Every structure is written in structure tokens, then in C-alpha cells.
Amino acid sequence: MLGASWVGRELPAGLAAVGLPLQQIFAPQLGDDSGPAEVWFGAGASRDSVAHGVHFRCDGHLLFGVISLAEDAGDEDATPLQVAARRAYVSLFRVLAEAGYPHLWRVWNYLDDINGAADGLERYRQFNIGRHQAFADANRLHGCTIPAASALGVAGGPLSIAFLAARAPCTPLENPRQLSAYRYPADYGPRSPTFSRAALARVAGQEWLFVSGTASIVGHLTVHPGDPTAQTREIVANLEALLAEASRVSAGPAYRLDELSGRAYVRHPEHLAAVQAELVRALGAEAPIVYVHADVCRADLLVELEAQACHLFARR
């Protein structure tokens, strides 16, 4: 096992103890309360190890790391969030270098009260403002270098990235029907989203889909606010797109809504069952999606789905 994710405040002992990578999502559990977990798996002997604060787990392919960090101060020209964000990834940056990963595949963002204003600003776009100037120290802002993504706001616990990288490079994938995020109008905050919509990657005889959280957003206009039926049928929409854009660059299979599995993060756990509802109709009832309760990114945003796939491929 490379890492793992877990849903809930409390951590199981004997998932704490394993001694893995563990990002641990302080949020519940929507409609069952199991707290499941995420398990990153690798093709091969692996090795674990600690550097920059940043606690990984590669196999000669794949490396996961997980770095956690407290918002614990700013300075005049930036609030602790974006001081925070920008150390967090700027240590991811320097591990991929050093152990060999260049290629980032994919990030889970989590921070705590991400539609909160401090100093003046939403927090989220604080956090933009630090992962942007990250990227840019690492010269990381082409639109071939930027891994898929999700950032959710979450009650309580320190800033904590989860991400997967690869000595192979990755193909980022945007949708036809939005607004490529890193080219948001200045209306979005100082600095855009730094994340593609989705990518597909190949390593050890699989072809990997991941989808970045997809929210209910065409260009780059939220739709249909306030309803969370319309804008979980905006989701399926945009997932649909994403997919054609994944079948037309795979060598293999096209990709369906049925093959994926996910979270789906839910603003308001009254809107459950209607958001599940639209979701087993599009993806069908056995689809292994685990419901969140967390906040979208945008406050006009009820809810959001990130997802991934994989095929198997001959090897040549």
C-alpha cells in the first residue's frame, strides 16, 4: 500500500497504526457512518520515508505523500493561509524533485472554513494565492504541468494535501463546456485555481482517469443556484463531457458514468437523498460513491463530485 485517506474525526487504531501516508478528512460521513477509507495501492516493493514535512510512500512508479500543516502565521504581505499553502507545496515540490516523481497526477486539497473571510478576503482565494505562487517558484503554471485537483472546506484541522505523482507525466484534460479553472477572470480572486479538469495517466498495465471536483459551473458562471437537484444534473453533465474528452485521448475503451467511483461532497445534509437520488440515476445504485459533508468552494455551490477510473491495457 502506498496511503490512504480516511472520512471522519476519528481514526481507527489499527489504520493509525499501519504506519502509512494517512490524510485524515475531518468531516462526517453523509448516510452511513462506517468512516470509509481510500486506499492507494502500488505495483510493487515500496519504501516509506519523511522529508520537508511531507510524510510518502513510493514504488518505483508511484509516490503518494500527505503533508499537514497549521495556520500558524502571516506576514505583511500574506495572511497564514496563503503563507500555509504556499510552504505546503512548495515541500511537495521539493520531494518530487528529490525522490525522482516529477510528474504530479493528482491533489486533494482539505482546509477549514473555506468560505470564511479573513484580513479581507475568502479564504479559499488566500489559499489560491499560496498554491499559485508555488507553482509559479516551480515553474509549474504551463497548462501541461498542472495535476486535477479538489479543494473543500471542512470543520476544523490543519491545511492538508493528499497527492499522487508519477515518474511518468500525465495528460491534463479540461471540458468543452467550462472555463479552464487557471484561466478564471480576475473576478474569481487575485490568483486563479490552480488545477485541470481532469487528467489520465498510464502506469503498470492500467490507464487512470481522475476527475477534479466537478461542481455545478458551465464557463465559468455557477448555474443554478440554490437548487441541488438542477446542480447535481449539471454535475452528470459535466462529467459526461469530461468523459468524451477522456475517450477521444485513451487508446482504449471509452469511459462511462458507471466505471467511476468517488466522493460527493454535500453543502447541506438535507440535500442528501436529492443529490443521491440524481446520482444513482446517472452512475446507477452500486456505484461506490462515499457522501461527504463539506463545503464547495464557492458559496453559491451546494455540491460537488470528484471521481476516477481505470482500465486495464495490454503492456507492450
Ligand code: 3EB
The other form holds:
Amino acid sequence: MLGASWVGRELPAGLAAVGLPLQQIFAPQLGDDSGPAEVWFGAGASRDSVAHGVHFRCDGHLLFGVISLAEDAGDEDATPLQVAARRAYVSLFRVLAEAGYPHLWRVWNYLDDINGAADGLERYRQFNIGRHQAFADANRLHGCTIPAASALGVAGGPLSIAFLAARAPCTPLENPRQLSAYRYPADYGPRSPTFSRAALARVAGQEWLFVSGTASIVGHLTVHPGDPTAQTREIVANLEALLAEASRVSAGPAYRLDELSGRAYVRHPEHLAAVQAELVRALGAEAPIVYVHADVCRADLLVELEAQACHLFARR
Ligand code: 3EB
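With the form predicted alone already on screen, would you show the form predicted together with 3-(2-carboxyethyl)benzoic acid?
Everything in the complex follows now, all chains and molecules, and the chain you saw is the first one.
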């Protein structure tokens, strides 16, 4: 195992005792028909290391790491969250450089009170400033070096960032229905979010598709405010466009909605049934989707889905 993530406030003692890089997501799971853990398996034996505050394991191909930082060091120019976000990503990039896994594929970001306004700016926007600075410092603000990601608001806990990086590059994908997030206009904050819509990557005879958090956004605008059913349908339309893009870029067979697994983030628990009904209709009743009570990064977004799929291919 390379690492894992766990949804919920109570971490099972057995899981904590394994000692692997573990991201704890401080948010309740909704419903009870799926397991709250996501585990990333490596191709072989993995080494366990800590550097620059990052706990990570790597197996020769992939590196999975987790960093958690308290928001305790603001200064004149930056809020505590901005400082924490920048430091976390600076540390992450150092680990990638030193360990020799320079290619960042996928990032999971969780922060407390994401829509709260402190120091005059929404906290998600503060996070974006700090993240953007670290990407700029590392000269990683190019379309080909921007990872797939998600960023969600949870109920407490430190800023927590988990990531999957590799020795080999991935292919970031954009969604033809959506403006690239790194090109969002300043209406969404002084610095744009640093993520691609998806990433396609090959490792050890597998092709992985990582789908970033996908919301009810067309172009750069939120559509269907207040309507969880319509927002979920728009997410499905966005996924279909992204899967078509992935299928076009992949050398292998087409990607289908019914092969996705992932997490659905629902802002209001009372919307679970509506969201689940639409996702079951589109992805199938057997789709392994974990439903999580969390805040999406724009106050008018009610739901977000992140997902992945894996295709095997014959090694030549
Ligand atoms: C969006 O499309 C919705 O800031 O890393 C989705 C995925 C979203 C990742 C991030 C934000 C992020 O803008 C929000």
C-alpha cells in the first residue's frame, strides 16, 4: 500500500496503526452503503519516509504523500491560511524534487470553513493565492504541469493535502464545456485555482483517469443555483464531455460513466436523495461512490463529484 484516505472524524485504531500515509477527511459520510476508505496500492515494495513535514511512500513509479498544516502564521502580506497553503505546496514540491518523482498527477485539498470570509476575503480565495504562489515559485504554472485536484470544505482540522506524484508525466485534460480553472477571471478571486479538469496517466500496465472535482459550472459560471437535481445533471454532462476528451486522448478503449468510482460531496444532507438518484441513473446502481457531507468551494454550488477509472493495457 502507498497510502490511504479516510472519511470521518473517528479514525479506526487499526488503520492508524498501519503507519502508512493517511489523509483524514474531517467530514461525515452520508448514507451507509459504501466504505469510507480509499486505498492506493503501489506496484511493489514501498519505502516510508517523512521530509519537510510530508509523510510519503513511493514504490519506484508512484509517490503518495500527505501534509497537514495548522493555520498559525499569518503576516502583514498574507493571511494564516494563505501562508499555510503556500508552505504546504512548497514542501510538497521539495519532496517531489528530492525523492525524484517530479510529476504531480492528482491532489486532494481539504480545509476548514472554505466559504467563510476572514480578513476580508473568502477562505477558498486565500487558499488559491497561497497555492498559486507556490506553483509560481516552482515554475509549475504551465498547462502541462497543473495537476488534477479537488478542494473541499470540512468541519475543522488542519489544512490537509494528499497527493499522487510519479516519475513519469501524465497528460492533463481540460473540459470543452468549461473554461480552464487556471484561466478563471478575477471575479472568482485575485489568483485563479491551480488545477486541470482531469489527468490521464500510465503506470505498470495500467492507464489511470483522474477526474478532478466536477461541479455545475459551464464556462466559468455556476448554473442551476438552488437546484441539487439540475446541478447533478450538469455534473453528469460535464463528466460525459470529459470522458469523451479522455477517450480521444487515450490509445485504448473509450471511458464510460459506469466504470467510475469516486466521492460525491453534498453541501446539505437533505439533498442526498436527489443527488444519489441522478448519479445512480447516470453511473449505475453499483457505482462505488462514497457520499460525503462537505462544502463546495463556491457558496452557490451544492454538489461536486470526483472520480477515477483504470484501464489495463498490454505491455509491449
Ligand atoms: C470548479 O470547477 C469547482 O481548487 O483545486 C473543483 C476541483 C473545484 C478542484 C481546486 C476546485 C478545485 O471550479 C471547484
